[in-house]
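Coming up is one lone chain in structure tokens, specifically the form predicted alone.
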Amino acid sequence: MATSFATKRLSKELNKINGQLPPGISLVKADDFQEWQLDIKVLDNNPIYLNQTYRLMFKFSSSYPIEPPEVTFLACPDRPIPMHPHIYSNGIICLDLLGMQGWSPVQNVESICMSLQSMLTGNTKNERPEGDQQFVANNRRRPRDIDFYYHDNTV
């Protein structure tokens, strides 16, 4: 359950999100202050992501925004998991911004969505991370509990 500080912060974010979001980002569901869903689109003509919309799941702990939210891509009938060298086929995202070492409380849901849009926009590799199948088959940890090694920021 979110604490009053987390609830207050998320309430402010939700009010802003309901007002207006940047192009290519839309709120799908925010019934409480624990789990939200948003859709994102890549706005340029990157052929890997052309005409695709992707669903993001945000899970907030009671320590938000001191701790980052858990953010993953969700597979839905019309919302695939995007192909990217930092996105596993189960939707887990390897991005320093989403880990404690890269997170800052000044970040928010909107800025995370924009960072993910940018990450997809700049990608030229239509591939999954190395070891994707083994990771997906064997991983039992939540994304926030995984210690990723950030070795390739060129994609």
Second form
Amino acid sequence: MATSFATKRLSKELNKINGQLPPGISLVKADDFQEWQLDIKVLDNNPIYLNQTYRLMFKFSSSYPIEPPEVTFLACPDRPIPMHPHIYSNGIICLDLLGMQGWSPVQNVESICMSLQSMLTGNTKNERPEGDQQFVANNRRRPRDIDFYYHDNTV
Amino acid sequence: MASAPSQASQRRSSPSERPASPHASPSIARTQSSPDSDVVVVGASQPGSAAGSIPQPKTAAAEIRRCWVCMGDETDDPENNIWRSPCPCSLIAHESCLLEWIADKESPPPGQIAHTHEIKCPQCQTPLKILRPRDPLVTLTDGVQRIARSLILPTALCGVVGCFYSGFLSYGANTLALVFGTDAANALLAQPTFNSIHTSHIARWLQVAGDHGLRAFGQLFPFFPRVRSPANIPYYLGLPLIGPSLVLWRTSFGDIGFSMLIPIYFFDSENRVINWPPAPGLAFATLPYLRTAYTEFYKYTFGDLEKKWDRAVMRTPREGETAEQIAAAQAADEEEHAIFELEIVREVEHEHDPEEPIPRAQNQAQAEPQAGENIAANGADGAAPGNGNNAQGQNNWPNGLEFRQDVSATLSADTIMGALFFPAVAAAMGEVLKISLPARWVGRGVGVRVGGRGLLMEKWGRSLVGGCIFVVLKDVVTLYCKWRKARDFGKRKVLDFVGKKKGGMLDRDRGHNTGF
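Cool, the form predicted alone is there; where's the form predicted together with its partner chain?
Everything in the complex follows now, all chains and molecules, and the chain you saw is the first one.
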């Protein structure tokens, strides 16, 4: 039941994505209902992200959309990790929307992409989060578990 | 790092993100329970409310209801689901989907009872009305759990305070026993400080109420010792203050604070008659004055000599440096080892050049020899290396500067330790006095108190005098050491190493030897 739940919802989303996507967002890969890849671009001329495309990786658990998907930036030859004070250099994103607290099933793949677009658009700091090096070197946890630790530790 | 929750909520309410749900669809306000669940989401009373929703083109699809959780619409499995519209906004969903979402929101940590949260619509933030079967015991348990959670912090604080309190109470009682002797201390503690025999009914009632209050306090706050009778309260308040007072006395403002003791002592009219030997209270209240006098006398007689000897053991001044500057710099170094260090970190919002902190650091380094007197300069001094590191290193905070300020460098760990062990040392000195002085003075031996009523007859008196003697002896020894070290400073020599050398040095040594 649970598996078909996520699959059903994702197939609905995929139908919609295949039909029409907002500007700056394009689907790269959606072979199954566990892992998708999308490309996003920042649309205004923010100098930090000008002429860059970034790749997002979505991983869905069987209880999606009750649980949030795991969303990270993926580094590829021509797809860097964007500079942002809430994005670690290994692609892990600190955004409450993607944590258990901020997530709700109203969100979907498209809305996450748009949120990340606006998160980049609104940014003016060309920097990594505090303690990026140490975090990237030591982190072995899944992004969803870290988020909790992260909020906790820095408030 | 706050990951911009405000942004998130803003985003959440942006119209483009709303699931394409038909706002004009009539919501079905059915309230009967679904067959497989006890919990029911109550639908909104006004059907088809379009509050806050953006007008959307009315297409044919707009007539089809779509669940915001699973995104399935009516065409998928028309007969299988009950539709709910639990809030004024346009979101509608299958009841089974909503219940699954609610269950996830309420899911407890493993091993605990689930407790009910307020569930809000993720779009319009309206609390969802959820009809659940009520059970008085469950409601009560939930309430108790909530109260218990809110008590965690107060209990933790209480525990910490209680630990300190009990520790200092034991310390105070032990110190009393050390200085006065066990029997005298017990007698002091047993004697009620105010008259507990009350004649009037009200007073008696008050006393009974006080007893009960104390008992209740002891049961509610198990971290604190139980007070048996209100008459003992002054001891429970006073004894724990002995330790902190001893430490406080070592600080510069101790003398000022404790000089209030004599006026307070004479408030009580019973204390105004002065006998010899003095009462313990008066004797101890005089100590701050005695100490101030002693300190002044010491400074007057030995202050300059001591300073001279201190300087004699320091490195020889380099060019353009005076001995005073070295002393000041060393004092500044000492300040940095303070046990209490208050860090004030401020972030400067406007942009700074990354090179900017480095000249600052150099300025501070030049100013360092004079920085000893001035705490503020010293604080900036401490911050300078930090800035230097930031600028050279990861360049983590190009826009922020860190300022540190060291405050209150007067207490160090060995001062505190010395203060707390002082009563024990004083008592030991008292015992030495008892053994070493003539029996007539200290009342030792068979014919106790033959020689009248001297100060040294009582144990507390001997401890007092012993403590004073110890302080003087310690200063004498310290001064002697300083004098000795100052005198022998120029006579030191570095000795050559005698014996076999290790490692590479050995081989080279051998080579030399064969060469010669």
